[in-house]
Each structure stands twice: as C-alpha cells, then as structure tokens.
Amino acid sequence: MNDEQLADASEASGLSGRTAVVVGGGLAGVTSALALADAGVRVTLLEGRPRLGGLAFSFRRGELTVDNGQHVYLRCCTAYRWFLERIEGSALAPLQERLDVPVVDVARPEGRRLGRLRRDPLPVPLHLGRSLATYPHLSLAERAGVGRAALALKGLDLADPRLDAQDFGSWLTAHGQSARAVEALWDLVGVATLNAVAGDCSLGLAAMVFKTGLLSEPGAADIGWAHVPLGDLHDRLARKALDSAGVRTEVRTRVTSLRPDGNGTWSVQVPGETLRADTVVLAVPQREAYDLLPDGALDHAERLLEIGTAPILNVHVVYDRKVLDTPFLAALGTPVQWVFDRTAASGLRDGQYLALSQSAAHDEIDAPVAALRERYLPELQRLLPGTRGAGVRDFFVTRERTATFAPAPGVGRLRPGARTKAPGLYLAGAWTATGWPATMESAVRSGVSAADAALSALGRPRPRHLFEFEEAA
C-alpha cells in the first residue's frame, strides 16, 4: 500500500458511523467485507499475503495452476453456496446431481474391490438405504449396525453441551461399531470433513457433520468442487465483487496493532500509517487474533491458544497418460485417502494430474518429498491399475501444517462468538463458534455473524440477500 492509498483509506475510515476495517482476506474476511459494504458501510479490507483466499488458494508450477489443497463443499453448505452466488462463481464450482462416491478397497484377500456410496431420490433415511445394503466393504451385520448407529446419532441433541466433551470414537464403540465399520464408513467421511479420526474428535462436531450432511435432507451430502483453480474463485472473483461493492482491498499489508481510541472509534496500525474506523472485524487465525486483541477485549483470551491445529498434506502426481476415469475416489486398505483429478482445472493439456488429499496427516506432514514419493507411488499402483505402465512427469507436495483447528473433545468451550467485550470489535474465522468444523462453510458463516453483529451496533439494516442461506438451510 503506498502513501496515497493509505491516505485515501484513512480518509474513508473517517466517515463517522459508517466505516469498517476488516483484517484478513480469507473467506471469513471477504464475507464480512461484502456484507458490510452491501449495507452501505465504507470498508477497507487488509490482507498480509499478496492474494485473497486464506488457506484455499492457487499458485503456478510450470504450466500448471495448482491448488494448495483439494477443497469440496456439500449441498448443505448453504452459506458457502451463497458466497459463490455473491461472487458470481457458482457455475465454476457445481454440485453433483446426486451423491456418488466410488470407494476402492485394495486390502481384500480377493483383490481390489469397488463399492459406492450414493443416494436415491427417497426421503431420509431411505435415501441411503440401498447404498448401505449393498456396500461391499462391510459385512451384513456391520451394515445393520451402521443403520442402528445412524438412527441413534440422528436422535442426539446438537445443543447439548455434554456432546462436546465426549469423543466420537468411544460413542461409536458403545453403539456397536466395529473397527472395520469405523474405517470403511465413519472415518471415510469424518476424516475428510473433520480432519481427525473418530477417537480424536468431539462427538458434538461429528454429530453435527453426520446429522446435517447425511441425515437431514436427501441431497444434503451431494458434493461440489471447483472446476477451476481456487484462486479464480477466492481471489479473482472475490476481488471483483469487493471492487464492485466499493471495498478498498489492500494486500501485502499486515496489521501490527489495533486499539480503541476512547471515542468509540478504532485505530488500526499498518506499516507507515494508522487507519481509523468505527468497526473492526478481526478475521485471522486464532493465534494471530490473540496477539492483536487489546487487553480485556475477550474473557479468557488465553483459551484461543488452547485451540489446537491439525495438518493436511497434499500429494500431487502428474502422469503421462490418463490413469483415473472418475473425478475422484476414496480409498481403503492403503494410506491414500482421497484422490482427485485436477487435470482440466490445472490447465494440463495432456497426461493426467492427480491430487491426493491426506487429512489428519500428523505423522507425514514433515516427511521429505523423497520418502513420500517412495510411499505413495506404489500405493497408487495398487489403487489404480492404469498407473502401472504410466510415466511420472512430476511429483510434489503441498503442506498446510495448521490447516484447520483440531476438533478435539472440549474444543467447543474454547471457540468464541463474533462479539467481544470491546465495542466495535468482532471476530470471524472458521475457528469461531459457528457450530461447524473448520470448513469453508464455517468461515463464511463466521463472516456473516461478525457483519451482522457489527451492523446491529452501527444501526445499519441487514441486507436481506445476505441471510437468504439461513432460509435455505
């Protein structure tokens, strides 16, 4: 940000009662900025990185445009779907017409075996009945046990705070789930959405995921994903929407401190300049938020430091020919979790580019690339027969060591809401108390909550279109 731009931003921030600074340009921050601007607030958005999008971004590697990690959403993610509509990106990240997940098990004595998790156009819970009844990776008794556990899960009260203190793995064991059922079904879904195995996960968060995604509406778990690089959505289109809304967006601008002025306004310090605003939304990771929070702004602020983090490892392999015939698949009996075809989205013109998304990758997040290559290329040969005669043109990894907050038992009591004790200061981020795990949906919901709280304090009306996703939920 140059001096002239800083001066303009500071001047804009001097309009009493109608000004805001949003700190952080991830999905939470972009959502807050758009919501505030749509209500007539003059907004300055500050992001320390050279791009928007937070941890859902793209970069160039030779001829490829690479996403740092594979991100998907579900039809029940009504807030993220609203966000896509707001930035005019829905057509670039379509949903499946109907849930359909190929699941390949390579550890069976009889050899590689394919199953599918898909839904029928029937009411809940019958929509998954045929799929579960024919799921080849579980015995008949295990399938029946899964059905009983699902009904018990459906009966849990998500508002019960006791669920947060329990772990999902123990609950599954108590409800008759075998180790195989946990591996082949509950963790197959749960690790990808929660970034933790069942035994390390809060029952409250796990119940929320399964009740909302699989046991609410027939189409709730239909999967959507970007058919373009994430940067096209979360940076390029987001920036275009912000510009159209009148938001001043500044990247490569890191906030060093913020403080209340004593007259109802806030001072936000960036290198070389101080911006003033009536409202500040702090939409940064929890530890960065802790460092920026003024004294007394949050009761038990030290709890933010108790919110753990969980890593996600992404393994990227470019083959000289096509080796996978489906957009994605899930795997059992192998360290490989989920495999996605990123060929068209990356711009690759021949061959095939696969991305392996490895959640809860605590044991491998710092492993050398050579060791990961030695491990995963043979596993892909077991999983995808077409790779056995294919040449590997490129192999690389991306690592997000703090990709999400850890959904451990007890994390719910550590997650703060949008409001702080400091008038005019609000929090946003997937780690705040949205009720959702650390997903794009949670990030957008947190941005809406922060903007809603800020607009209420400013006496500004809520833009009706901002809350349409609540009606669709």
Ligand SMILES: Cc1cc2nc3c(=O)[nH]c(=O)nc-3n(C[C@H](O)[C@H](O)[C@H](O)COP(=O)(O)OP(=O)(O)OC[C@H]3O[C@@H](n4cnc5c(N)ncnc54)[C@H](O)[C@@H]3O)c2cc1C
The other form holds:
Amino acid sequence: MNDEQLADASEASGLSGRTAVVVGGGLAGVTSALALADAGVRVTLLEGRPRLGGLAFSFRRGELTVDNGQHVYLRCCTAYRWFLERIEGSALAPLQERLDVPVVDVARPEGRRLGRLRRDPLPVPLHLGRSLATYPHLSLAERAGVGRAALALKGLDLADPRLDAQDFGSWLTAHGQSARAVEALWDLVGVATLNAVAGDCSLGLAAMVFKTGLLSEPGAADIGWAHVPLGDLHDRLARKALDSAGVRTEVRTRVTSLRPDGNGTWSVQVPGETLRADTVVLAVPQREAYDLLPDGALDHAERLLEIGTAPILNVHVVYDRKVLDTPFLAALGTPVQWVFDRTAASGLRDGQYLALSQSAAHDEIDAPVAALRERYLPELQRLLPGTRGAGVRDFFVTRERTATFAPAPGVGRLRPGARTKAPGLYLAGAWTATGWPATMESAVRSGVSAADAALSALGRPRPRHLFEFEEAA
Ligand SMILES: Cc1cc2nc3c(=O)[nH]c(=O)nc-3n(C[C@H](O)[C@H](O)[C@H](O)COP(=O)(O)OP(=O)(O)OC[C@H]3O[C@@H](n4cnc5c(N)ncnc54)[C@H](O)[C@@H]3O)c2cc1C
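Switching forms now, from the form predicted on its own to the form predicted in complex with the ligand, please provide the structure.
Next comes the full complex, and the chain you just saw is listed first.
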C-alpha cells in the first residue's frame, strides 16, 4: 500500500487515535500488525526473540544461511500468498508452474524406482487421473481404490463436527485403502502437510487438506517455496513492510503479563515498561497464550493445554559435489521422507547442500547427531546414487520439538476462535480455529481474523480492498 492509500485508510476509518499491541512476531502476529496498521490503527508489535518469523526462521552456520526447517506452501494457500505480496516477497518464493513431485521408492526388489505425482492441464479430478493411473508405487487395484476413496473424501462435509472426532487412518481402512496405499500416497502427502500419520490424524483436518489441495482447483496443490532464506521473507521483508506501515516493532521484548485497566484499555507489561492500548492481539503459541490470558478471558481456557504438539526434524548434509538433480523429491521404502536442494538459498558456492525434512519425528527428535548421521548417510546412498562417491563436508540437524500442534482427532474442539470474552483482547496463531492444520496459511488466516474481529469491535470493519484474498474452495 502506498502512503496515499494508507492516509486514506486511516482517515476513512477514523482509527488514527486507536492503539493496538500485538504480542508475538510470528506470521500470525506480523499479519495482525500489518492488517491493523493498514486500517489506520497505531500498532506496536512485541517479539520476545531477536527476530521476527517465529517458527519459520533462518540462522548462520559458517558460510551457510540455514532455515530451521524446510517450508513449502501450496497454490491454495491464498492467505500466505497474500502475505507474500504484502511484504513484496512473492518473487522470492515462487510456485511451480504445475504440480510435479518425483517419488523414489528404494525398497523394490527390482531396485530403485522413480514415479511422479503431477497434474495435467485438465479439470478436477481428471487433472490427477493420468498421474494416478501410471503411479508405479501402487498396484492397479490400489490405484483404482485410491480414486474411489478420493471421491468419497470429496463428498465429506467439512462443516460436520463429527469428522473431527474420527481418525483418518480408520476412515482410509474402511474405504478399502491397503497399508501400501496409505504409505505410498496418503501418508506421503499427509505426513508432510499435517505432521502426523493418518492413524494419528483428525479426519476433519485430513479431509480439509486433501479436498482443498487435490480436489478443489486443478492448480491448488502446485508447490511453492522460498528460494532465499526464510529470514529474508519473514524477518527482513516483514520488518520493512511493518516499518513502512508505521508499526513500532520491538524484538527481544518478552511480554510478562496482560491486564485490563477497567476503562476499556489494556496494560501490557514488558521488562522496564508498561504499554497501554485499546486492543491486544495475543499471537503466541497456545501454552504461552494460556499463561498470559487474564482469568475469565476464555471459557475452558484449560483446553489450550490439551492441544498436543508434534515435532519436525531437519537433517542437513553438505556434499562436496552435486548429488541431486531436482529441486526436491519424496522417498519411499526408507526413513528419509522429503529431500530438498538448499544450495542456492543457503549461499553455498560449491558442492550441494541437502535438507531432509522429517515430519512427525517423535522417535528421532532427541536422537544424538552421531546416531542420525549413522542412520541417514547410508539411506541417502540408497536413495541418491550420486552420494556414494561423494564427500560429506558438513552434517548437522535442527530440531523443532513443538513444530506444530498435533492434528489429533478431537483437536478441533480445543481450538478457540479469535474473539475472547475480554473486550479488546483477541487470539491469533496457527493453532487457533482456522480450519487449517498448523501451517503458514493457518497463521496468516488467524492474524487476519484477529485483526478483523478487532476492527469490527472498534466499529470499523476491515476495508475489503486493503487485504483481500480469495477464500480457498
Ligand atoms: C520445522 C518446521 C517445518 C514446517 N514446515 C511447514 C511447511 O512446510 N509449510 C507450512 O505452511 N508450515 C510449516 N510449518 C509450520 C509453520 O512454521 C507455523 O505454523 C507458523 O510459522 C506458525 O506461526 P505463528 O505466528 O502462529 O506462531 P509462532 O511462529 O510460534 O510465533 C509466535 C511468536 O510469539 C513469540 N512469543 C511467544 N511468547 C511471547 C511473549 N511472551 N512475548 C513476546 N513474544 C512471544 C515467539 O517467540 C514467536 O516468535 C513448519 C514448522 C516447523 C517448525
């Protein structure tokens, strides 16, 4: 938005005297801060860590800039795409022209076998028909069965609360899916997007992901990812956008308590300072939100503590030569899940840097680096023949023990919306009730919802043209 539009928004809304504090500088908080500032509210954003970006960040390791974990998004992530536009980062995180995922199975008796999940330029569901019909990792009967289950999934009503109580694994079994079909297709996609195997996953969330990604628009599952370090987007560019929207951003500033003043304003305590504001958006993880929420602000606040968490492990390997000739691939028949080429984004000048993204890594999240090295280097030799003669220049891991909320059956009931019972206090975060699993998309949606709720309470609904994104089908 340019200065003139900003002035218009502020003047038209009459909110220039209104103030908000947003607590938490992850994607949810940054989004809320931008949305409120764009509508003319004076915003202060407080982040405890030295940088913005929350769970999606980068750090330096020698000559490399490393992401804490590989992040991807899909074309159907319309809110995250809006966010990228808003921070002028879209060109740095482009989408594939058309979904194309190489899937390598290393456990076939006849040897390593490559299949592809890709789409054709045809309407739904034909766009995936040819890919499924020729997918070599399933038998003919399994492929037909997958088609039938996909149609049954399409028929599920996402608004039906009963779906949340069921688990996806049992539903797949009841719909004729073999263990192999679950492993080679449903979990291949589902573990990476939901951070849980089908048996540990709410049918409601799984149906949402598969329906939106694979059965809505033909291009919905085209994959996008940052071609630069995540910090360039979620910290550097986000900070620039916040600065030009007039947001006061304070990092290394941890909020220790929130208190209503009794006159419609809030006191927000940080070490050495008390900030006052008409509106507070609490955009921190669920446990921290529970600790900061004033008594009575939420019915059943204790439910926030029942929302489980799930880990993601990233294994980083720097080889002395090129060993992978696609930007990424997915693997079967090995503990390796997804492998990404991080070379260009990390700034590495020679050799190749791969990151293995290992979701739902409950069994390995605390394993010593030496044990992970012993396990994964031979697996990479099975998967990528080029690694066999290659030297390993560096091997390290990044562990995110609470990477996402656990998408377990029943979790929908535990996720609160943006509004609280305390006037002027709103919740945001990927874990709130967005209908999405814990993703960047969910975080941005939650940030917009919190800003929307705050603006309508101030009597000034969000001007539609300011931050509009298409609703996913
Ligand atoms: C390894 C990994 C891989 C992932 N892969 C993907 C992916 O491929 N695609 C995808 O869409 N999503 C992915 N995700 C999930 C995605 O990163 C998150 O859902 C999203 O970033 C969450 O944003 P958020 O703003 O809701 O929360 P957070 O990012 O948790 O932000 C909350 C912020 O609040 C701050 N904070 C906490 N307490 C206080 C306090 N008292 N005062 C001030 N600040 C405070 C924290 O420091 C943090 O910065 C992945 C996550 C991880 C960890």
